[in-house]
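As a starting point, one isolated chain is supplied in structure tokens, in the form predicted alone.
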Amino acid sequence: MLIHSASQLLTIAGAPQRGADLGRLGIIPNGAVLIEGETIAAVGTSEELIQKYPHESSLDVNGRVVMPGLVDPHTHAIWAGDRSAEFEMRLQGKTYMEIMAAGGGIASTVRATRAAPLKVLLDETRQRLRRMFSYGTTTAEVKTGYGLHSAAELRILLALLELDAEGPLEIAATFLGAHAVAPEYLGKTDEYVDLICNTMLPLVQQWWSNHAPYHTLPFVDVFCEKGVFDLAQSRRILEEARRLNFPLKIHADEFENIGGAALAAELGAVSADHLVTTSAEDIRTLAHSNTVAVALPCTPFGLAETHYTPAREILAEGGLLAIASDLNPGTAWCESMQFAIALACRYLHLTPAQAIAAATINAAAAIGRSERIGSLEPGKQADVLILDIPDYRHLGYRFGTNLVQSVIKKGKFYPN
């Protein structure tokens, strides 16, 4: 199919964008893109491609914006139940960590997710993935972490493999057994870390090789935070995961700066996420590595906090910055990366162009897939959005509505 007559075709071509380079959209006015099968075959002006491929079936988008599919590199999209009561508690003055210490928070969702039959887990998650897809997310990272024992975590991984195979949204799986201390190990965090390192990680590695031999290993993530897993415990989990050849991620510096971002850079993690309280020194360390800094603006918004990821400082140091939704039941039940872009413009002080690049090519880098997705270039996967807007700056400028007219995933057309 030849898609032509786009007011602006955003190619976002080239490598992930560092520092001051962020926001290079590679706009082709009156642009066109040719899709063959699941792959992008050519990009250029409509005049050039219509002349070169006169016999291709075509779609005239009538002056709309065409761009790569959005990539959401940090979600907790698979869970059962909800935490609406805790939302009300926060409005009454309780903090996230106070609710968590009282047995709410992640532990509440763990109880509901452990109890849910696999069909319920699949059905509830499928609805969220469909909403994400309708808002333009064509690939998303999804974490386990609401099981916190081996059988429950493997059941979540099985559900993720089924949902990925079902599509259309493509899933990059992450094992987050270190999301919180399992209820059975409260007050015994070191023993739970022993369980993760000695039992769960080897089990996941073997299970994955049996169930998904043609997929790369899932990421391994850890919630490195005071009151959850300290720096030494996080290091132990990630070093053991690295020894077993898992790619690494980390939740760092959401509430306190305890060194998680620098640890991510040292260990070669693909990304370090949250980074609200990261120190200037750790920002420099992170920015001088290949670890992507992932900002999650929906989370402080959901918590009614005033502090957000210091994106401008990360860019000033030459860092790789991405944005994500952090879709989860406790702090950010938001399926829309469009809304994450709008928040990034207002609270991370990014331009729309910077936020779009952070949600496409850089977000793809944050899940290790920038060679395949995140831009419109010949040879890449045909993940394309047609937006019902005349100018890309409406992304970020507008919020609370869906600007996606149609989604193309692996060359297949999905109208909204």
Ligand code: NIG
Contents of the next structure:
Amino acid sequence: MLIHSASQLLTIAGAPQRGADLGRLGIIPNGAVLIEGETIAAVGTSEELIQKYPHESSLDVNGRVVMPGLVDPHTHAIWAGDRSAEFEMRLQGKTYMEIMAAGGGIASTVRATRAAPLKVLLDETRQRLRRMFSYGTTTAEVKTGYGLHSAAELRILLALLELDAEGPLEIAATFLGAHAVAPEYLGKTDEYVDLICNTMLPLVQQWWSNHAPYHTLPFVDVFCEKGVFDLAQSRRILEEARRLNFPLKIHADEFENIGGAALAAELGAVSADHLVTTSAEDIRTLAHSNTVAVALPCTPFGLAETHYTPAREILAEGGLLAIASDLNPGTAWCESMQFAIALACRYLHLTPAQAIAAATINAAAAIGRSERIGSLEPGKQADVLILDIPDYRHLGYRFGTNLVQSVIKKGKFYPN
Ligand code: NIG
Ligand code: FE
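Now that the form predicted alone has been shown, please provide the structure of the form predicted together with the named molecule.
Every chain and every other molecule in the complex is listed next, the one we just looked at coming first.
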């Protein structure tokens, strides 16, 4: 299939983009892309490819923008229950951490998720994944973390494997048993950390090799935050996970700066996420490492807060920056990476080109998949968007409507 006559074909070719290099979109005016099966076979101008492949079945996109599928590298998309009352409480003045300390927040979603029949959990999550996909997310990372005991966490991992197998959206799974202290261990955080290190991590490793032998191990993530898991507890969990060969992620400095970003760099985590309150020194340490800094602009927006990740400082230090939705029921129920891009332009002060690269090739790097997805290059997986816009800068500029006309996932067409 030859897709041609794109006003702009964004290849975003090459390696993940560091620092000042961010925003290299590799634009081909009047561009075309040739897809063979699940793979991209060629990119070039429409003249070139039509001449080279005259017998290929073709699709004229008539001046639309064509780009790689969006990658959402941080979501908590699988949960049951309802937190709309907490939204109202926050509007009336309670803070997110106050609600959490009073037994609401993550704990309330844990109760509902544990109680939900598997079918309900699958059905509700499937609807979210469908909406994400129609808004252009072709691959998403999804975390557990609303089970918080072994069986409940494994049930969520099982559901994620099932949803990934169903497709079309591909899922990179993360084990977040350290999302909060399990209700059974309230006031006994160290004991819960022991349980994660001594029981849950080895169990997940064993379970994964039985259930998903062909997938690489899931990521292990920790909510490193004052009042949740402190730096020493986070280090214990991540060091044990690393010893068991899990790739690492961390929720760092969402509300208070306690050193999670530097820990991520030290341990060689694949990404460090949130980074709202990170110190200048830790920004430097992180930016000089290979750990991807993931900014989540929907979260301060969702909480009606005014502080956002200092993305420009991360770039000035030469860091690798990605953006994600953080889709979750507490702080950011946002299924649209288009909206994350619009916020990134305004509050992270990125140009549309920078935000787009942060949501594709760099987002792919934040889940360790930049060799396979995140750009349109021969040999890469054919995850492609056709956008109903004449110029890529409409992404970011416009918000609140879906600009995706069609999604192509592994070479298969899904019109909106
Ligand atoms: O990324 N910070 C922790 N986790 C989520 C919130 C999850 C929830 O409130 O259910 C976040 O903001
Ligand atoms: Fe999160």
